[in-house]
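Quick heads-up: it's one chain on its own, the form predicted on its own, in structure tokens.
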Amino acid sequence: MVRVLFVCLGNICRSPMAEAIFAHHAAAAGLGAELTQDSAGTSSWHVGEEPHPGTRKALKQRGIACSHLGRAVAPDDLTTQDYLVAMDAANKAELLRMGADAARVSMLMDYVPGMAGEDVPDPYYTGDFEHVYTLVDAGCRGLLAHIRAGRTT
């Protein structure tokens, strides 16, 4: 089983949406009882809220379900998780500062060829959640291949 947590600041946009993507092409490849996908924040600001209604709307219009409340990084994530994969370049820094295993930890657009160290621009602030939405799923079908290119068969 390998276990990914998708982080971003208040897990009500970006990373509920990674969640959810990875877990729809996770499902699609036949994968998705060999892989556990999750997503948190490094803010308490929305714990037990919904995604933002623009996640929402964006995986919808998709046909992508998304069942999440927000919640915050915990303690033990930092350890159980195989994967920690940050929006952002501020969030990869407190994943780190936190005390996660630095070799866990990466950003989601490193999966995408030529982007890597990008940030997954906050919809929050911005409200282009389609954008944010096309460069999520990018980075969720990239770190999908890296992980089956690391599977043994």
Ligand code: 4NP
The other form holds:
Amino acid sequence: MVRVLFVCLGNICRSPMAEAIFAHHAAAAGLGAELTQDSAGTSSWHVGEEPHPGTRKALKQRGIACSHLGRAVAPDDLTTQDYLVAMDAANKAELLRMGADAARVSMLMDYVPGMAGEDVPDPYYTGDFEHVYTLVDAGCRGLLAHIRAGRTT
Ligand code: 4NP
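Any chance you could show the form predicted together with 4-nitrophenyl phosphate after that form predicted on its own?
After this comes the whole thing, all chains and molecules, with the earlier chain placed first.
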């Protein structure tokens, strides 16, 4: 089992979108039983809340299910999750500050050719959920390909 945790600031816009898209592609690839995906925020501002309406709309338009409720990154996540995938450099820095092993920490755009190290812009501020969907979808496809390439069984 490979465990993936997508991390953003509020856990209502970018990371729940990534969780839902990744689950969708993993299931389509027949890997649903071999992967787990979840998402969390570096803040606890939106614990227990549904994703932002912009995220829900972008997913619904593509027929992608989403049932996540907001939660904060917990100390356990740093050791139980194989991939801690940050949406931006601030989220990554916060994971490392919390004590995450750098080998487990990456950014979603690291998995898109030519975009390593780039941020997924925060649609909470930009309002552009469609642009974010395009980036997150590309990142999730790349991450899934990366995990599949590294499988030993
Ligand atoms: P997210 O976006 O990190 O992609 O979930 C945000 C959501 C909420 C806030 C900031 C960013 N906020 O300030 O409440």
